[in-house]
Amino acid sequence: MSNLELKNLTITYGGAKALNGLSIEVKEGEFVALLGANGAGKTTSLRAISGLLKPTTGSIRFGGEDITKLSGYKRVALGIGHVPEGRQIFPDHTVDENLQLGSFIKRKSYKEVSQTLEEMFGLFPKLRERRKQMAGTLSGGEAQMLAIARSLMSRPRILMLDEPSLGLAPQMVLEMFRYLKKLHAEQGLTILLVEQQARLALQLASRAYILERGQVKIAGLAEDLIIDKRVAEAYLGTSH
């Protein structure tokens, strides 16, 4: 069963189709890269989905139900969680209040919020270090674990994430793809996640939907992308 769908999303900015006629799935329990060089269609995607943006044509389904006219905090509510590009975390607010502001869509009970936020602090330890620190002192790598902690305490039922490696060094972003990894295996959360970095985004993902100008143009299981000559030589930096 198809977690999300999209179909012949359509979606243009002053006379130019940032999506043209895009269609994917990402099944429940899956991990799918979406992978393509800039201006492809990948944030403007995600942006669809969470509702940021309102497609032109084309629908967009969630859990068997047409959410393309839904706005955004009913979208959250439905447990899709969207860790944008850059993080947007809130700088002036400490590590606590920017994670109980996260479950705040679903209005919890103390309780559950206290659960939860100890269920995070598990999975980002440094977290539970710099609780009481303001966010916005944070450094890149912690940073993006508060913007994927805050995302998870509404237990979305999928997680979308734009260039988590966005600026941060590189033990840092195998650090952060060793806790998507955890997500995905342990907990079984669907991920669907945005890279610049095809490589890794390949070697995490299960499946991969390879974007241009808007569309797809390659599709298929992560592990035979990764070998594939098209892929190695436009996305890899590397000849097969």
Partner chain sequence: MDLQIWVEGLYIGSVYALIALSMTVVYQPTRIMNFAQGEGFVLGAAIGYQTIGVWHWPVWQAGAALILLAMAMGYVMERMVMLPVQLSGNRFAWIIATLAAALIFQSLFNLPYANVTFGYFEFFKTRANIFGAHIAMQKILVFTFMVFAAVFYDQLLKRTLWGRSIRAVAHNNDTSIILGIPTKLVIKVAFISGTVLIACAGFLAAPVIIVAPASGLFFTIQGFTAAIIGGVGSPKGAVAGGLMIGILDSVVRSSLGGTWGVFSTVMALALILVVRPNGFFGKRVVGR
The other form holds:
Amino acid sequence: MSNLELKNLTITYGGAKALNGLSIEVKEGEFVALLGANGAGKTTSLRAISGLLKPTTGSIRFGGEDITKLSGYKRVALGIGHVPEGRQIFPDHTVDENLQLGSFIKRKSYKEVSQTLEEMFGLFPKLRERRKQMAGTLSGGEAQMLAIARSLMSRPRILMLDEPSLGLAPQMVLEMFRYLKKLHAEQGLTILLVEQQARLALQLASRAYILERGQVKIAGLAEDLIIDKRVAEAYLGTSH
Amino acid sequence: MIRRKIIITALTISAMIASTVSATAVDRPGLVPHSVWKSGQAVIKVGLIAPMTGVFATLGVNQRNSLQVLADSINAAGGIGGAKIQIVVRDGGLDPVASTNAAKEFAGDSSIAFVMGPSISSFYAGAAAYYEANKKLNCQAGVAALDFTDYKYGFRSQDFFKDDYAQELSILQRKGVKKFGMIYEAGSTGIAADAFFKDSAPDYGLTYLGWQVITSTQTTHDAELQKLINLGAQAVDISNNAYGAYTTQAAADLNFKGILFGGSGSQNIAFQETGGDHFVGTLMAAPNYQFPIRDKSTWMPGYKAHIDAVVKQYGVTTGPKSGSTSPNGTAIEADCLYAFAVASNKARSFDSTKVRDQMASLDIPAINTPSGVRIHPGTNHNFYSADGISVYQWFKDANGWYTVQVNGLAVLNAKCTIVGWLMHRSNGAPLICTKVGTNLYYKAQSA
Amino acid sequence: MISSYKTLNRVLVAGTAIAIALLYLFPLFARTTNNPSYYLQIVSVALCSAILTISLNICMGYGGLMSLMHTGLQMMGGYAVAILTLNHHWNGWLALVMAIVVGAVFAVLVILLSLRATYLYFGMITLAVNLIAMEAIRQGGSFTGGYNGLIGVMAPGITTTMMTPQAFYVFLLTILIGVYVIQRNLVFSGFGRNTMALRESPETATALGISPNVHRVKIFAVSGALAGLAGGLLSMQLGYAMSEIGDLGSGLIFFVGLFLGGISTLAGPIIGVAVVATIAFLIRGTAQYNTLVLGGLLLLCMVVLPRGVVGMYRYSRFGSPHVREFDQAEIDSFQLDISVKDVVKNQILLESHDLAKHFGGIHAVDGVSIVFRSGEVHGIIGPNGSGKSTLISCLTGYYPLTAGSVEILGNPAPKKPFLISRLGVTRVFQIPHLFERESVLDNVLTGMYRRDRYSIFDAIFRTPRYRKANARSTEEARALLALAGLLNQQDLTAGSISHGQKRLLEVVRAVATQPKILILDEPATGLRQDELDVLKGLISRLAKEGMSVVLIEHNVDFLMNLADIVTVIESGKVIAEGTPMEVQKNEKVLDAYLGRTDFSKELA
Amino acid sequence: MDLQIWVEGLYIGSVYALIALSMTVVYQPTRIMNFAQGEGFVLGAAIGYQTIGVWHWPVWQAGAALILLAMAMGYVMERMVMLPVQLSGNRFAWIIATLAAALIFQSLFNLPYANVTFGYFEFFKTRANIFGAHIAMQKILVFTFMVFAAVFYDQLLKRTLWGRSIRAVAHNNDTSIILGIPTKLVIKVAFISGTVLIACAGFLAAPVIIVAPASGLFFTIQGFTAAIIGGVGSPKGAVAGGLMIGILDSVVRSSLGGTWGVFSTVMALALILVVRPNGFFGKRVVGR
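Now show me the form predicted in complex with its partner chain, since the one above was the form predicted alone.
To see the whole picture, the full complex is given below, headed by that same chain.
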């Protein structure tokens, strides 16, 4: 059902083609990684899916509906969750307030919100300890947890994460990916992960796309790609 | 029926002030100037420059209303020399450049025979040069501070503030007041009044306690009034501006028993609205403001006819609290056009110099003019002489607010400004402004 | 297309010439109307307004400084003339000069007091100053004429005591043309380019060695001087000085004119004022509905012409500049000397010792010692968030250091970024920081700031010194563009060229500053192969000429071919340094980049 | 010093604080200082005048009409300001758009009401006499409303989801969108609620302050000054700034004389911005 499908998407951004006929697909319950060097178009893809960027050509379908022209904020109600690059938590809001903003679309069902909130605190116990604290005072790892939890508050059917490991200590990265794995395994959440640490992402995901210059360069199963030399090349260049 | 009453009243009044009535016998009270000549023009255009928008829009709108009413009635009676009056209005706002542009437009437009405005002293001072250079006849009802002796083509249909105050100070003197002060906003009028009081108070046996400056940002004048009370004030001059109403409020707060007095701006119902019962007893000097006088039969017939027409066409403004009303038209503005019509009829021409000469020599009795004041410009080009100013006192009863006219008691040897001006005394012959040494004083005419 | 553009351009030039001629002949035309002095008056006043609006444009449009005190400056210029001629019987011409001085001095005082305030707050200070100035004039007693103002100001005379209105009109028109030329000269000069650079991106401007404060003061002074002039002229036209002239409400025409004509365009203020004055003329009979009509038209114009008349034209097919074709011979004919002076081979140009930068508890840079040598391409790589950009910001003075030291050419580095830049360290940012609304050529010329040896007066009056320097700079800038294959695009706005060309342009602009050390933050991102080749050639050439090129790059393929030495950074620390080959084989580097391969267990 | 002077300062300061507060409401999500905001104050006064003063409606009925009309005005104002601003792209476009809106509303008020100052009956006729100071109960009402409104708005921003989303939109528009917050609606709500707030202020204050059809810009500038002194975007700052200039004006005026009052507030504005470029409670403003 929650089948996300990008077809032939082109986005021009400041004169450059950030996406150049990109086509990818994410099926319900899948864990897909979107990899590639900087500037390959990963972040642009996610921003297009959540409606922050308007494509010049191509279409986006979600759950059988064409959402290419739909306003960004309405897509959240359809079940698209987006954890943006750099976390973008609201530093002047408390942890609680950040989470409640995440449940904006569910604001009318108070019970469901408080239930989800409890769930989140169960999932990320550290956030419970800090719930009255200003989000700006959280450490990098906690802030990333908060960003994920905030997005989950809208009970999305698909969760898109943009470089969640960025700027985190290795231990924190591990902890965070454990949560992601748990979410995927236990709740059957569909995940689309944009990640710099390709090997790590490939160990989590079932399938991956490697992007280059706004197009899919390689697509395949994670277990195949993890030993594919071309992946390392996409990052570190051809060995000489 | 009504018409007959007007005529009868008019006759009574003209008998009373027979000495001032002169040769315009063809023009009957309350009626339009009688026109027997043919100008050969279908339309005669007159210009009005006034703030029609912005903070002072009320000034322009009321001037326009008053002019329109008079123009309509003159046109209905055949116009001036057969030409129908058309009023051309320009919005000067509070922008000196817009006012100057409009003045220049009218000054240079030969089809405009007569101009009124721009209505702020400094703006007019800037525009007058154009009028003079182009021999453009003009008349000002909103320029209190300038001396019109200097202008060949400029006339004023407004009370000169010093005449207002001279009358009021003489009344204060008669009422036994010894000390008075002023609460007034910063501005050219305040500065001029302050200087006049400093200079003239001794002539009336009064001590002037100084000027408490107020601003538009305050909503109470309690502190200012308290200072004057502490100095022993028995009377206070209040601002002409609507903000002056807070002084009446302060009088209520502090239970001030002294006299409040002000200029013709006190026609504004904001004073009764804000001051309430404590506005009772306030003196107001104006060139005939009979609107709040209940016995309409005592109204000047010309004034009554004009104001009735204004009220019919543009209505009144009613204070929701006090029930006090004021007409939506400024009578003195219509005097400009009235005098222009009469002067043109006499000159049998719209030539500005000819009309100017006729206008300067006009003497229209008070019963005829739209303002109810005698128009007698003379060489100083002021429509109204000092004796044209009346002082009214505000009262209130179960039926609302009304005024009673109080006679000023002019004082011999009071200072004056322009040689030849007359001041009416209720107990004697008019005084005339005379030069003694370097100063001007009101003297008995024989002296 | 190009021919139609040229035709249109000719039509425009001819149209402008005809318009100017007609304007000069206007007094003769006015004489045939029924009201000559009136038509002369409104056009004369509009000319004064246009001068003031140009002044406002210089300040707000080009300088990016919000000013609500231009009506006040105008009022003060008027009072300078009125007080000097009426009270002190000065000659009118001298009084006009003093009006200019008063405007400039007052503007400088205001901005010196409020340099720390930004944007909205600066605007509010100007509003407050405007109110204070008006109040001061009103309380000025007989000196200023108080509330009544000063009446009787006269136009200056040449042979007689006073010019005729017609002569004064011609004088005003000539002044307006002069002010337009000053505006144009200013905008096209190095000074103007730097001012716009500052408006568009204070960061980049600083990186090019421009001192923000000095520039703001200068631009505000010029604007103030012109506003004072406009005020002085207006008082002569009207015959008086009044405090109401300073009222912001009466100044609406300037703002409206500016936006209607097109802010930040040269002709915008004049066309805008012409439009507004015409509208005001046409609706003058609406009396009570005057402001309603004006306000409505204003909103309508903003919706229909959001960029203003000239702005819309500039953005249209016709108004935007076009590619100029150069043939190869022309391109080859450029002579270019970009060798780095006063530097020997392998000289240490910049070094850091144990440099650290902590943000709260985060150790973004944690003890980095690095050396940049002349003639060397030095690559810096590392995963996202490893601290590369922070390191560069520390080296170039954008961040104060937590610990450690930086030496440039053997001396401790100064604290301000623009001072470091002036020592020959030029930085190109990761995100494109071009001055998008300026032409490609102007962008390069902005980079030559440090070489401009002419003053603002040289620029305004185009003195020989300016002309010489400008010709030389332009020649050099073209040569640099030719090197990067951008010569054909020199007239286009930087915003309109392709992404790859933009990156190249940024490098060219940085080279134009004649740096000894050039720091490029991810210049290859998003470039096509042919563009990569050009960039590669350019960088090699620069290194050969003795420059130290520092390259932060994710496109490792690109870097590996080019770098002499590569430093790998992770979590704020140097984890490897060596030739590209060495680094590529380093396991630590692979782990850092791709993550470890043995996470599966830990993830469980 | 005379208590009366302080009380007057507090009252007039609370009027300015209310105006500054409503500007803050609009500023929060839009980063626009609305030059037309004062017109809402005039609207409130005009509605009170017409309904209570002329038609003698009961206060609750007038209040209902007030809120409906103020909402309509807020909606229209949002369109008048935001549409040109979004189209223009120039960072100074808001100045012209809001000035034009102010001009239009001012003209509309002036057409029927040129002769009127919008005074009408005070809701409470009594005057309090506290230590010799005469205070109209209406003024105390305005002051109370200001405190209530400031606390309410502060709490709204902090405690309600809509308030939080206003702050969120102010902080980061894109992130707000991906959380499902309808940012454009938030902006509309801000304009509407800001106008309702300021209209209520005008409605309550009109019996004890002179409001004329063209007073809007005057009150706007006073509100601006208050908001800037306090620090734009902060409810606390709006209140502090408003009370400060109110008291400063009143105290300086009574000790040095009339014109010094206005002078002192403007000087204070300039000085404070020189010393503290972002106001007392303000954060750094980033240009749009």
